[in-house]
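In structure tokens, the next block holds one chain alone, the form predicted on its own.
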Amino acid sequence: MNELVFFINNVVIAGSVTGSIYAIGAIGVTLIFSIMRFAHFAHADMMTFGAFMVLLLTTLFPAAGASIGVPTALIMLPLAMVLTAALAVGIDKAFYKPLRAHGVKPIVLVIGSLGVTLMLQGLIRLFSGTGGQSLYVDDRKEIFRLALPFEGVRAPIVITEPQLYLFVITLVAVVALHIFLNRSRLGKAMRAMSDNPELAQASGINTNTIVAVTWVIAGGLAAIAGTLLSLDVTFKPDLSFFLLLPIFAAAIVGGVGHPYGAIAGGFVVGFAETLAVFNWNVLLRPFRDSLPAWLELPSNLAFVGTEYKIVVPFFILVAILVWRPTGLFKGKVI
């Protein structure tokens, strides 16, 4: 049972945390692709920007959350979402909209997004420095230990306060997005534009409004993902470097242009990363005495070392593209 608890802590909980972050990030990537038909490589930097805005606001008002008993960073998250959404809309109007007006090919927009990536990275490093910083400026991160009522089980199930907030906010965000896309007029218009932009425009849908709404949603979700990840670990200005490949892999695994596929892809990539670096020798310890004498288990039975975890999404991406190029969920539509 101790080994099982270790598995729950290091695979089930850790995989759920990583999958939630990737899912929220991948939703933004797939929404942008489904509406504007290009891969936005600066999305991970928008996630970093959102987290940095929370850090800045939390530093300015460190005691704002003490009165209601929640981390100040969560109180500042809605404002950071607004700022990140404004940044996303501003970037579109300043860089991408003029390119679309000239009728450039999507690859030009992709290259432009790489330039935006470098610009955002430089600005974030300029104002935040290069070191890691905790979003718990004047708060204390709570750690909950759940002891199991079984004889001989000494190890508790461990979950942190930011992880609980992450699960709740991810669920709320997914449900809210589902209701918006399926019940609201704007959501239905987004689906129509994703399916056929020319027909949507001919039907009287204001495509400029749809594009702006898409950027607002993508920017807000980016701020949520970056903030919740930084709450769980720490804020780093190079956060985007570790997020870019996994969120794109999640979007492609789930099916580019399919938000629900992005959610599934995020959890597939998150659990694949966690399972790849887990030391399976721990689960085999109770059976060690029953194994043949000549069979000696190595101390580390992980598929890859922790330092190589970043390559796991790449292998998943290649495998999915070979096996099922359309992803787990077919579509380019919402």
The other form holds:
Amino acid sequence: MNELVFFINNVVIAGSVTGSIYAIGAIGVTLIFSIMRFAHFAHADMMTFGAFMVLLLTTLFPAAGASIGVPTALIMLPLAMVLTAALAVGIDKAFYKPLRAHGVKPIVLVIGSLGVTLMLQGLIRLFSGTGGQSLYVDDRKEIFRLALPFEGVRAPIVITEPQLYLFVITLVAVVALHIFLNRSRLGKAMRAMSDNPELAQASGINTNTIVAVTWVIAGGLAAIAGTLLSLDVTFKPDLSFFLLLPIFAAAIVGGVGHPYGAIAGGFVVGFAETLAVFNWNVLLRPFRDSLPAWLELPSNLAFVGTEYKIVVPFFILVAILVWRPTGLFKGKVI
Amino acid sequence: MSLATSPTPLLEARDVHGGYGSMNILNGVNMTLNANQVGVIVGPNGAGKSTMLKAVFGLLHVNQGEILLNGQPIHNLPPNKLVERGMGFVPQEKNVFPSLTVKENLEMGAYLKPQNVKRMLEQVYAFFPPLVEKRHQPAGELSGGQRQMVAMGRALMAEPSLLLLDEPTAGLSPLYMNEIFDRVKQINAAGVGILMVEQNAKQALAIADKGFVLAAGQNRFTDTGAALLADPDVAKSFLGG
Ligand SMILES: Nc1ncnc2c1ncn2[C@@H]1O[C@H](COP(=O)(O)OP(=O)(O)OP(=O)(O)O)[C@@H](O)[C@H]1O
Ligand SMILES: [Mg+2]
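Got the form predicted on its own; any chance of the form predicted in complex with its partner chain too?
Shown next: the complete complex, the earlier chain at its head.
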């Protein structure tokens, strides 16, 4: 039973945490692709920017959350979402829109977004410094330990307060997005434009509005993902370095341009990562006596070492591009 | 004829030149269509028929000449502005949103008039009954004829005064073809001007008030539909004898 608890803590919870963050990031990437048809490489830095805005606001008003018993960082999140959405719209106006107006090929926009990524990283570093910082400035990170009511179970299931918030916020974000895309006039217009931009225009849909709405949603979601990740671990100016590959892998695994695919892809990549670094030796321990004596199990039986975690999404990406280039859901072939 | 009695044409194109890049595809096209009329554009492949419809609908840069809707210049206005002014367009290809349901496709047609959606949905369903039971199905899964109904229905949702149709019967079985021609006549009878490109030239000219035979981006013949059908020169070169 202790082994099961170990598995829940290190795979089920850890995988859901990583999966949720990748999923929210990948939704943004996929929405931008489906409306503007380019891979937005600055997306992970928009996530970092969102988290940095939360850090700034939390440092300015560290006690804001105490009165209602919520981490201050979470109270600042909506404001950070607005700021990040504004940044996204501003970046589009300043850099991508002029390129689109020239009718450039998508690859030019991709390169442009690489430039934006470098610029954002520099800017964030300039103000935040290079070290890691906790988003819990004035308050304490609660840790919940749930002891299982079974005999012989010593280890509790451990879940932290930010992880619980992460699950709730992910669920709310996904449901809200679903309702927006399928029920609202603007959301349907967004899907229409993703299907056929010329016909959308011929129906009287103002495509500039849809582009702006896309940036607002992608920016807001990026702020959520960046903040929740920074709450779970710490804020670092180079967060995007660890995020970019997995969220693109997630978007492609799910089928580019497919929001539900991005969610599925996020969890596939998140769980693949945690399973790859999980030490399987622990699960085999109860059966040690029944194993043949000559079989000496190494104490660490993980597929890859934690320091090589980043290769997992890369491997998944290559595999999916080779075997199923349109992704799990049918996405646009790129 | 005095000015007072001459009505402003619904659509007037004067000496229109335009194309996709630097090269012109249209080399001086002229068209006049009055309110409530059916205009039909015929001509060989690559003549510039679709290009002319795109020019009217603001999807093509007009380099020279002018296009007037109810007397107002409209060339080089963006399509969404033209929808506001009462124009509807059904392209030759890719004329539905494949992943949207039939109902959502139709709703997009009334995007600028959301308050009319309910009333217009009822009208379009009554007009194209086969769409009713398909309304929750993605348009990409429909047959060619039903897809054409969705495409026309989407354009009708905005209650246009001028409807542009690019080869609405292309690739359809004769049964659906007649159905679509009947619908076009009905739409016109309800007071909507129609400008339509057609490969089935004889059948289309038979319902046309005005016919325009285009070749190499210019008017070759322009007359009433009946007169063009009766003209032996037109018949010999463009109607297959
Ligand atoms: N998007 C485009 N970009 C560049 N050239 C184009 C484009 N669309 C059409 N053309 C060219 O413009 C010319 C006229 O094409 P258009 O589609 O108007 O012909 P059409 O009369 O509609 O023919 P069809 O009967 O085959 O539909 C053709 O030479 C075609 O190759
Ligand atoms: Mg054509």
